[in-house]
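Quick heads-up: it's one chain on its own, the form predicted on its own, in structure tokens.
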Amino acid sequence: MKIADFELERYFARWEFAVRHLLCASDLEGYPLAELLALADDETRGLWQGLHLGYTESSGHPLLRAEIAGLYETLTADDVLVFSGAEEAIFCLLNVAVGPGDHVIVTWPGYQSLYEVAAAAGAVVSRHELHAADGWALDVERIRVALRPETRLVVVNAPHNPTGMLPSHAEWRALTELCAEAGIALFADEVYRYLEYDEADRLAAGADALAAGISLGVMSKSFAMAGLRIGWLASRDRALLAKCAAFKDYTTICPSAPAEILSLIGLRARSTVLERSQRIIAANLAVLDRLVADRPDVLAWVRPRAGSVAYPELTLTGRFAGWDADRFAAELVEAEGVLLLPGSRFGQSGKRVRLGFGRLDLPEAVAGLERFAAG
């Protein structure tokens, strides 16, 4: 397989662990291991203390798959396949679901593997571009017009990275009905599910919304446990999951034994875990709301509706006139050790940056940004 470099990951490989403040991280402040273990019930505590570091079941620990299935309305453990992170799940799914001659529609800008892997597998990919002028809204009618006889998959990340877009219930229902009527699978990247700012806005999971729906989940984002590297696909299409499982025999084969048990602990205590994530997001959003209101000379945004990222535009006036996001980010990280992610890493030139607000040091990072902007 020939595939383009993953621009975002190459950028983070250079900078992520070399800066003081990561003001563009997509994940939440990592959950402390000691605090997680304190949440264990008797069964999971026993599993952890008695753990043997051997191979695990390739489809995932039965208890973990059952717990993941509990996140959905219509699924059982047999409708869940566990992977080593969401990235592996994306890679396996797109390699078995589409190939030469197939057509895929993917929301964009977005996580590069959601469209790059499909293209590398031979599919023709149409990018459904979201626009700030439309509030980053999903346009179901444009998707309808873009469908072809050979369309096999529609890929939607919601809540969305990097914009924070979340479709309305009506928009989501229209999309799922469109896919169902056309006989097209919907791949719903839902890694930020449970980070809606209003719980009433939470959408039906893709795997619940239609028979050909596929949901992607992970411990990295809403559950703040990126270091576990546990993700999953959930779908009532068990034949598709079986193909993914067979493909996974050529990647990691099976998940990490310690990571599975820790994920099980976290999911069983998800009300506590998610409350922490939501508290961090709410506090940081208040800081960013103040920044946007007080410093229109720094940035402007369409306020996100869910998740831990936003995609503002740098206003770049005064001494920054003529700069683009790449130059601003490069100068900022050198001056203040604060990292932003330029839109060029999503294939978009100009003044947009991804801003992440899931980390506890966000107030210090914003202070550094303001110092730099003040000159």
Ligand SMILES: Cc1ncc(COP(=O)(O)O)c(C=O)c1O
Contents of the next structure:
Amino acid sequence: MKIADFELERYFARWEFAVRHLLCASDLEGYPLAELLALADDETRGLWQGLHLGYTESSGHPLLRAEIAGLYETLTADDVLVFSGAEEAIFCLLNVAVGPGDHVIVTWPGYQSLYEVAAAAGAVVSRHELHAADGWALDVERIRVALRPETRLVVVNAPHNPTGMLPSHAEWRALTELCAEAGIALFADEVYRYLEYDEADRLAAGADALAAGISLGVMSKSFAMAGLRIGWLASRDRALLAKCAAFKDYTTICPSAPAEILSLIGLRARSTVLERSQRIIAANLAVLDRLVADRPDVLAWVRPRAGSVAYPELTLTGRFAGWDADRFAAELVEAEGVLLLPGSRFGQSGKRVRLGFGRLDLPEAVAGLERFAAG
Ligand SMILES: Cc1ncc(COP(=O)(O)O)c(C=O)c1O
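Beyond the form predicted on its own, can we have the form predicted together with the ligand?
Then the entire complex follows, led off by the chain already shown.
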């Protein structure tokens, strides 16, 4: 299989562990292991202390699958398949769900593997482009018009990376009804679910909303445990999950045994875990709201509705006139050790950058950005 480089991941491979402040990470500040273990109940403490480091069940630990199923309204453990990260789930799902002759519609800009893997698998990919001028809104009518007889899959990431877009309940219902009527599967990348700023905005999971819905979840974002590398697909389409399970025999075979138990502890204690994540996001959003209000000379944004990222435009006036986001990010990291992610990594050259606000050092990172802008 030939596949293009994952631009964002190549950028992070260069910078993530070489800078003082990541002002563009999408994950939440990693949960401390000691604090997680303190949340274990008797059963999970026993599982952790008595763990043997052998291979695990390839579909995932039965208790973990049952706990994940509890995140959905209509699913049981057999509707869940555990992967090593959301990334592996995307790779397997797109490889088995689409191929030559198939057409896929994917929200764009977006997380590159959501469209790149589909294209590498041989499918024709249409981008459903989101526009800042519309508040990044998902346009279900445009998706309807883009459907073809050979469309097999619609891929929507919501809450959305990088824009923070979250469809309204009405838009989401319109989309799920459209897919159900047309007999097309909906792949819902919901890795930022539970980070809605107003809980009332939380959408029905794709796997609950329609029989051919496939939900993607992960421990990395809302649950703040990216280092566990545990993700999952959840769907009532068990035949599709079985094909994904067979494909996974060629990638990782089974999940990491310690990571599964730690994920189980985290999911069982999810109210505590999510409350911490939501608190971090709320505090950081207040800092960013102040930045946007006070410094229109630095950037302007469509305020995100959910998640841990936003996609503002740099103003780039005064001494920055004629610069683009790439140059600004390169000089900022040199001067202040603060990393922004230029839109070019999403295939959009110009003035946009992705901001990430899930980390505890955000106030220091913003101070560095302001110093550089004032400099
Ligand atoms: C929208 C989206 N989907 C999937 C992933 C992959 O998650 P993970 O790296 O935890 O596998 C990411 C990571 O940034 C993401 O932003």
